[in-house]
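Here you get one chain, nothing else, as structure tokens; it is the form predicted alone.
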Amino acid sequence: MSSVIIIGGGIIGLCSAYYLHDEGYTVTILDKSDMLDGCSYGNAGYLSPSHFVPLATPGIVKKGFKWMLNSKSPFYVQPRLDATLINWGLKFIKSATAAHSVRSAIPLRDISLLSKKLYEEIAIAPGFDFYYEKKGMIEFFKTEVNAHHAEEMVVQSNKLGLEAMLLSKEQVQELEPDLQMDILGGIYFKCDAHLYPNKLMSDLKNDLMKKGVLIHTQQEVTGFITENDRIKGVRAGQDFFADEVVLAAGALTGEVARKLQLRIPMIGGRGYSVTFDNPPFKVQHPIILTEARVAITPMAGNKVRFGGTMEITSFNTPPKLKRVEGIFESVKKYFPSFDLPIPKDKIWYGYRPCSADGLPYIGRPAKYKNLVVASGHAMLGLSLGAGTGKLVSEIICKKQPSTNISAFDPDRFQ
């Protein structure tokens, strides 16, 4: 029986283990953390085929420079002399073109639809109950500029076969009758769904352990044992040996890859979220506040999660309360009746793995015959998790991938 070591116990690593075990592989997962509180837990829980536009888009660089002057802005890059950040930034700027956005739409759509379908299958499997709901998602907008952009997005979405509708304020109010809102209108993406990420991760871990998958936490990868074009073992406290290795270490993927002399441009984009239990308002659908870039999600047990910001900063930078204040101030602009104190004991933050062009890295780098890279999903890690895990298993099993993965080539920046 062939064996696989998966470096990283986030949603990508766990889904890869799930499908590799189904294929008959002996699987071992290594993770630097305790696997209790990463980005796979604190995210908005969206399964969003509507997110077919990559992070590297026209205009984001200009906005980024503008927002750098605002400590509460949705997107912030902390200036620092760091070779990894500078290298990533130059590649990101080069990638942020209209042509890149157009090329990326179909690959992102296809992997997202695959992932959503697979989550639907997992949701009805024994031992899983992560509150999967297919209610769609509503994107609110407040300005005429974004109203025009919304019209274009609806056209693009429907051309891609993703059902979307432009809604007036009154139509949005019908879908969210309990909210008092100050908006112009919204987009209703019927193609989207959502789930409770904390329960999904718990269910996946329990399922894998019952099946005999070995999970080692607090295991930082310090090096590799290589021979020519193959990885023989992974050094992490002790030496682990396997026939195949999957690198799914999230925001740390670039750092781990350098130990293999691989260049995979990656930085951590810090996001924040706050989850309320039994809040004094009712939210029916997942919501995105367009101008504020804030996500609001109704979750299991009458919970509501607010999340947002993309803060490009070092891993040792302390969390910044002003980022969370920015989220809450933005929410109040859309919902004037919301007067919520910031529960400082419930603030979550984590680092999303951001590639240099907004697309994930999925595939085999040419340097090693038995390595698969699966990382760089930015804000779409959960959304694309099941699909990525399935693709990883297909690559290792030498099966035809369920979607075209050429756009996700991990060697594209070599």
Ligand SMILES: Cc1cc2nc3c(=O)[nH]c(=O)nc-3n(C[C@H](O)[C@H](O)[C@H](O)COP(=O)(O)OP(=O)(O)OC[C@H]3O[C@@H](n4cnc5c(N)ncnc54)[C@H](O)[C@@H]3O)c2cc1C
Second form
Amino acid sequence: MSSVIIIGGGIIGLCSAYYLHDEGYTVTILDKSDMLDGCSYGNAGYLSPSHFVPLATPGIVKKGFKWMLNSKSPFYVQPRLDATLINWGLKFIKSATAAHSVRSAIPLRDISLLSKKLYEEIAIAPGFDFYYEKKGMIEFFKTEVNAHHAEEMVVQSNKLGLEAMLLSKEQVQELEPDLQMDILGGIYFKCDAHLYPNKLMSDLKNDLMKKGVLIHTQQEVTGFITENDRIKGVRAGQDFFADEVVLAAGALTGEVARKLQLRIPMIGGRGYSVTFDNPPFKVQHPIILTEARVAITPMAGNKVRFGGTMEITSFNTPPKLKRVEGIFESVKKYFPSFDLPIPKDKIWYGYRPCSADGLPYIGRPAKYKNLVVASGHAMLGLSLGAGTGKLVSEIICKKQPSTNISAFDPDRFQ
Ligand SMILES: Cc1cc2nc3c(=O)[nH]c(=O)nc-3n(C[C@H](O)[C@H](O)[C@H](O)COP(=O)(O)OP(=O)(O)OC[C@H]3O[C@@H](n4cnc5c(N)ncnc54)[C@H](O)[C@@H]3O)c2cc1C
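For comparison with the form predicted alone, please write out the form predicted in complex with the named molecule.
So here's everything in the complex, that chain up top.
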């Protein structure tokens, strides 16, 4: 029987393990953490075919420079002299073109729809109960500029076969009867779904362990044993050996790849979330506040999670309360009667693995015959998790991939 080592037990690593085990591989997962609350746990839980525009757009670069001066803004780059950041930033700016957005739409749509279909299958498998809901998602907007942009988005979505409709404020109110809101209107993306990521992660871990997948926590991968174009072994607390290696180390993928002399430009985009149990703020659908870039998700029956901000900073910078204040202050602008206090002891944060062009890296780098890279999904890692896992298994099993993965080539910045 062939064997695989997966570096990283986030959603991408676990989904890869799920499909590789199905294909008969002996799977070992190595993770440096306890695998209890990383980026794949506290996220907003969206499965978003609606997000067919990559992070790297001309608009975000312009706004990024403006927002750099505001510590409560939705997107914040902490200026620092760091070669990895400068290198990533230059590539990001170069990639952020209108043509890149157009080129990325179909690959992103296809992997997203694949992933959603696979989550639907997993949701009804024995041992899984992660509150998968297919209610769509509503994007609220407040400004005329975004009302105009919303019209274009609806047209583009429908052209791509993704069901979306423009809603007046009154129509939004019908869908969200308990909210008192100050908005102009919304887009209802019926194509989207959501789930409770914390439960998905624990269900996946339990399922994999029951099936005999070995999960080693507190095992930081520090090096590799290589021979010509093959990885022979993986160095962590001890040496591990397998036929194939999957690199799914989230925001640290670039750092691990450097030990293999591979250039995978990646930085961590820190985001925060806060989850309330049964709060008086009742929301029926997942909501995105467009101008504020805040996500509000009803989860697991009676929970509501508020998440947002993209803070490009170093991994050892302490979390900043100001970022969470920014989220709460912007929620109040949409819902004037919103008055939930920030529960300071319940602030969660995680680092999104951000590639340099907003598209994930999925595939075999030319340098190694038995390595697959699967990372860089930025704000779409949960959404694209099951699809990515399936594609990883198809690459390793030399099957025709379920979607065209050429846009995700991990060598595109070599
Ligand atoms: C506030 C917020 C909201 C979000 N909302 C959504 C959403 O609604 N929908 C969506 O699709 N996405 C969302 N995301 C993004 C999503 O959470 C991430 O894209 C996703 O979790 C990344 O998964 P991953 O498996 O690549 O990385 P991770 O979950 O970070 O897993 C990587 C793992 O690799 C391990 N690792 C790293 N280095 C090593 C090493 N050297 N040796 C061993 N192990 C190592 C780490 O410990 C970690 O467990 C959100 C993110 C944030 C922060």
